[in-house]
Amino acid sequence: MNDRAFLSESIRLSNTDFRRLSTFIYDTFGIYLPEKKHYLLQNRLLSRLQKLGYTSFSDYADFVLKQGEHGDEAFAMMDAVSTNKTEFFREKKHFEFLKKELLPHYFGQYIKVWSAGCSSGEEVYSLAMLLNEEKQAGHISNFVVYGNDISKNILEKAVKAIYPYRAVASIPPEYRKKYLLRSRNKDNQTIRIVPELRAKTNFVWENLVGNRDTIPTGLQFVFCRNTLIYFDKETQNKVVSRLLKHLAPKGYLILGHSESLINNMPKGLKMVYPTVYQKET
């Protein structure tokens, strides 16, 4: 039996320590973990206990809470807990709508986009590919795509822009030769985004419910897809208000297909397409 299997069988997360850690995660990162996530949290954190040498969740919780919200372990814990599921051109209808319906309103302009909760960067580079095509077609003057995430490790992957070769399946064929570099390692084939496109991106560590706020204002588009689902209604309202602050008047907020503001529409926002909202003047 390996060490990980031994840990998983011998160490249990008590209800008390679950509440301690889940409350800390909510207060620090805004992510709500209901009781049904008890065993998910336990299993995700076993690797942290193993690495740090703890043999009880009580001691680990003491360590995390003593370091506090700015401690290194708080972010290491979120790296372990976070689900970083993403892919290039995920929910393609949004990219089609952006190109055909929204960008024509901004022809000739310098386009600024924010991918909030960008994970490992696939959404950022998908937007960069689309916008670079629009720039080369003479439709826009230039562009930049910002990306943020609470996971420092996942942001490092985004900056490196190296992905497994299987990731190309969701990238349009006409973009593959133009924007991807293929590794020569036949045993571990990867692709990397070309440097010209990487230069059009800016990744920053930022917690959407934290005090640090480094993304500029006056953006035409904010993508925040499949991120709000991890927050409760109160936190969702705070995050949406923050995102809107960065949008220029008449700018657009694009959410994931499983997210909606219809029953909780903020003042000064209107829906123009399912999960696409415009900031009013």
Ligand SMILES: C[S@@+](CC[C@H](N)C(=O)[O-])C[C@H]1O[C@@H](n2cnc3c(N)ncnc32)[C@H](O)[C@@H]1O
Contents of the next structure:
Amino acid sequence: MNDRAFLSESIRLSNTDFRRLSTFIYDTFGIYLPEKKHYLLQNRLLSRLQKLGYTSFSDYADFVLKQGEHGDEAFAMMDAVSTNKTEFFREKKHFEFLKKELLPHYFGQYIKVWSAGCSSGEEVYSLAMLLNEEKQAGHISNFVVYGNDISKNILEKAVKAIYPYRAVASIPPEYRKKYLLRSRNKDNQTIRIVPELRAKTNFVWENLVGNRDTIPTGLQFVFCRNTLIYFDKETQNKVVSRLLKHLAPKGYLILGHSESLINNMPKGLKMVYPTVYQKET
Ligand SMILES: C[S@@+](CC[C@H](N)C(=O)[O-])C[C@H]1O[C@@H](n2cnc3c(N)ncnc32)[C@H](O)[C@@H]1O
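Output block for the form predicted in complex with the named molecule, input the form predicted on its own:
Next comes the full complex, this chain leading.
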């Protein structure tokens, strides 16, 4: 066993430090880590400890908590802890529903969409591809897609818009030629979203449970998919009310396929399709 492996074998996250760190993560980012996530937290944070040269979680927890919620380590820790899984046209039924059922209500309009918890941008660019097609077909006049996330690393990737070649698999073939540039490097094949589409997007670093709130209001659509699942009920309620404030009357909130508000429906919202909700006024 090498020194690094030996070190990681011997470092354990105690119950006390698990509680200190998970409480800090909850208070700062809203992400709820129940006791069953103890080992997940330990494993995901080990690389941070090793990078910084700490040999105990207790010292690492002191360091993070001392820096506080605005400290660099709070964000580095979140980068290690958060789940950023995403892909182009993920849960593709939503895109079909948007095109066929929702967008026709907005004929000729300027469409503003927010992808809340956008990860590395695949959802934002999928929406931009679809909306650009609608614009070229003369169905909408123009559009912009906003994206936010708490992870600074992941947002940098979103802005760069460079993805491994395998990511094209979920992009409809008719969009690939139009919206993707292919790298010439044969050893490391990547794709990049074309500049015309990148220009229609706007990424901001914003914590959905924080005070910074810069996304415009009056949006027709808010996509918040596969993000609410990391929050407890109380935080979900707060985040949903925040999202609703940004929606125009009659605007739509779209959640992930495994997320539902059915048992916890906020006032002024009605379900129009599973996981698709409309603001009433
Ligand atoms: C699993 S990804 C979902 C990405 C995309 N919406 C999708 O469905 O494919 C969840 C994202 O939410 C972000 N996130 C978690 N808590 C957040 C918070 N408090 N504020 C902003 N973003 C957050 C994570 O960093 C992560 O990138």
